[in-house]
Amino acid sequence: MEGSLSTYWFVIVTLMLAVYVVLDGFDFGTGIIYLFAARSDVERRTVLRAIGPVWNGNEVWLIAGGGLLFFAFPKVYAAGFSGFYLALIIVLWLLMFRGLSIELRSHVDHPLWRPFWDASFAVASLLLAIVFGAALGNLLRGVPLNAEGYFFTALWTTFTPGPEPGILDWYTILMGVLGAVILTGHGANYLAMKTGGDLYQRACRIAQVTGWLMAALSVVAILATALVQPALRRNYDAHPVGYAVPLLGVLALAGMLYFRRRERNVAAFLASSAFIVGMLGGAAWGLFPNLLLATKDPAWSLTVYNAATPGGLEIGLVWFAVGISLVITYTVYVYRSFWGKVDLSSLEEGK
């Protein structure tokens, strides 16, 4: 029963963090592009309201998914949290400054004070988008975990794979990149669904370019996933029917070109949402039951089994239902609130 009770946890944990990508992803996109598709006042600012009315509470998610994180596996919680104690930080940082960037870019006309503050929230969404990539290529990689479940990792070591790992090498950085392309993409086919005018025509282009940059950077990152932790293989091959998940993100991507060449902005988005769940729900099946892959000796690694509460795990599903039913409650309510184009007329040059 705990077995399964841990497995049901892994699923909804993976879920929480997925739909946090999602959803916040598109805000670290909106933000890389945003100096170069939002190219007068009035267009950041609209930028700025397209955003405005849900990027705080999709950072909910990120913090419910670290609760849950918490709640159910401790110990994983426990080692991540010290071992990517600097990672942490720089993430945390740049959330900050993010967030600075947003509530106060219009408190001070001149000329210095909004050039500092967008040039902060574009470079604080690049580096987070980069951040975040970089930690799924940790995850798919493994960390250097001891005998007794934790681990400290350098920025970087060697940049090269191997049981002692920095947070950066190639393969991570590959996947930051990649990361970066995908929430880029993300970002522009949320602001296509949003704007208007000459910015829809930037994000619209920007969109159809790093769709093709995704489809091409995918492929390289899951082959040199499959050289630097072919492990990931085997539940695949144990179970072929694991291949619906990322084959569902392969659809997506190619819905997402077709749907942004006829110019349908929400199918669009809605298929750049159902590749990034696609993706990191066949990263999951791979990983699975692993949370930390040890690169010293598989044997410790930490697993849904190993590192689950022990006891208590039923009762939470009672306290998650009712949790999570308020956190889609609000969400919905609010994206049904500001459904729709940002209204320009208001938005004048100056202002």
Contents of the next structure:
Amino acid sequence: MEGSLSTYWFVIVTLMLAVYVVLDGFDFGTGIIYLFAARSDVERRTVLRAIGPVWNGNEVWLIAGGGLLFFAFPKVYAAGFSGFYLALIIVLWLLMFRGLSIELRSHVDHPLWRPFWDASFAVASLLLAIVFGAALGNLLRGVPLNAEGYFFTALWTTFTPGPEPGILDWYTILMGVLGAVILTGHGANYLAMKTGGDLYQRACRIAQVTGWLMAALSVVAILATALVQPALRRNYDAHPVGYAVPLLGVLALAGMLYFRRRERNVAAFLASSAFIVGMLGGAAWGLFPNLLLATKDPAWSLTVYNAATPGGLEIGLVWFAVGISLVITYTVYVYRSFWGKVDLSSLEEGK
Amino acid sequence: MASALVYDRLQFAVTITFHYLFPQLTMGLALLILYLKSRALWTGNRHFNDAARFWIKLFALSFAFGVVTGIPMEFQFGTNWAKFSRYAGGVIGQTLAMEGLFAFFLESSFLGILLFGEKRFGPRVHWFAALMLFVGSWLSGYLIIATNAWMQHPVAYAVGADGTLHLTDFWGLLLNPWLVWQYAHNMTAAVATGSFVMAAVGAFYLLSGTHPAYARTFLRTGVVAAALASVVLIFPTGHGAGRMVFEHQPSTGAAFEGHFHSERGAGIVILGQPNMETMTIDNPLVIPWALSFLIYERFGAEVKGLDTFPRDRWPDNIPLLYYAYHIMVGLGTIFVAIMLTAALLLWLGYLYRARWLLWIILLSAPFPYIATTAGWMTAELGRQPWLVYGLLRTSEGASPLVSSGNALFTLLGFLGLYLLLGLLFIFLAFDIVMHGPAVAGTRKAGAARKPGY
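The form predicted together with the partner chain is what I need now, so please give it after the form predicted on its own.
And the full complex, kicking off with our chain again.
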């Protein structure tokens, strides 16, 4: 009984984080292409205006998802966050620079002020996309949990996955690069939906090119994952229906390329989002019931059965149902309010 | 060789202290902005709308710094306090997740409308956005204080088979008696910070002879709100929060007051330095019997001193705790004196010409920040040596495998980064204040300082 409750929470936390990657992912993507896709000051302000009313709300999905993980699976939160100590603190610093760059850039009109924050926005976004990709790589590869349920990994050791891996090895770096490419394309699709003119043309071209690149890299990454962590195949072998999830992702990617060519911007962006959800869903299907795979002894893995809080999960379901309904309402309201291409002339209004 | 625990504690102290400089202003201003927007909507007077727009700029700046410095707080429970997270996550994870779900989404959704939506959605929706920002920020405060109140006075939990805690009673957690007083006291302090800053900006404009109409509005609004908040901070909220401490954390209460030895008819120490060698107060200035009366409403009541409690349950830095508490109370008393005087002169119609008092109001702007920080140090140092009072010691809560070298690395990084952030905030806030409120109908003043991209 307790097992099925904690399974619901596994699904909820996974979905919250998937929504986070889809939503804040396009913020990172726009940041990555910001310096070369948006060249004039007006274009840069257009990009910032396109994500300005939503980026902070997008980031809240990470905070809320993290909070839900904290309460439903305290042992995973404790082990994972302390185990990835340095990487996570660096993520925090990057998130600070990313947020401040967006908010502070246009406060001061000075030839040194704006380029500084422009560069800071682009670099922080790129590094965050790589780090989040590498983080997923770490979850799939497994971490050196000990019998007490803790681990600590250095940023890098020998760059090879093994029982004592670092946060960065060739596999997680590959995943980091894949993450950056996927989010670059995702951000370009978002900008194509939100902008016009030269900026729109450049965004379309970037989305097209990265689309093919992510298809190629995804194949490599899937093969590498099967090599590095064979345990992930177990659920797929036992329940082949699960192949539908990543397959949906592949179809979405094909759809994205198709819609992109036809300049159906909204459909291309939604397909790009579906691709991300499909890939993350495929990873979650392989991981379940594990939340943190142990590399030293599989028995030390933290799972939905041994890492959930021993009570109170049903209390959480009640307020979560209320809360998420409100969240969906606000999110839909805000996206609808700021729907459509960013109007450049509105930048010149008093507001 | 310092252990990782020292750096873990210092890092949390530094990051939370710095973070809370921003939300205390935004929560206080949220109420005052709602007031200005309401007056604008009810009376149709554009002056109040333009006044609100100016404060929305400062609000947005402080909000942005609050957001970016706030994320490290939730993360650090896991990174630096893994054993505590594992032990108590089943309870406090609930309030933290609720804060994200119920408060942060609300704030982030409506901030966009408050900043960009006035023309697009009209005055009613814009007023509604101000209301939602107020509700969201005060709800966020409630849920975070619910978390802290539970650590101060754990309720509504049970111990599971694996030795960790989980929640048994949702409303018990959200209606913790400690929480009610702590929330009331803390939010009043946020109103004090917001209204002192508003009054100080008004005083600054009046003294320098700029924006006279706005200066009067800011000063009037700020002084009235600050006078009310200063009184409520002491009674009933400060008194109520203090009684919770004496009831549930008696050794902490004794340390607040520098009350080393039990006695009947205990006096209250106004000034003096605690001497831990002799267990006395050096150079004491004492009001006799006052402590007994404040706690028990009887002059002869016995107040337990620190000597009643075993040493391993004493807060681990009693002099610092004593000073934090006395700075908070001392400043709070001075606030009442300044703001009641200002309110009196306002009523007599003399405030706008009383330059000596305008100078005092201008210079007093930083002190609510200091008092609030001292107040939180009182709460957090007072809870020591416990992380969860009576259940988990601070020394048992840190991450077991994060070495002191790694913890020091990130502590130094935070110190450097926050120095930069602090300078940036001061520069930008100063810039907004110097440009002043945009005069309705003209585009010149403040045109480049709009909260936009």
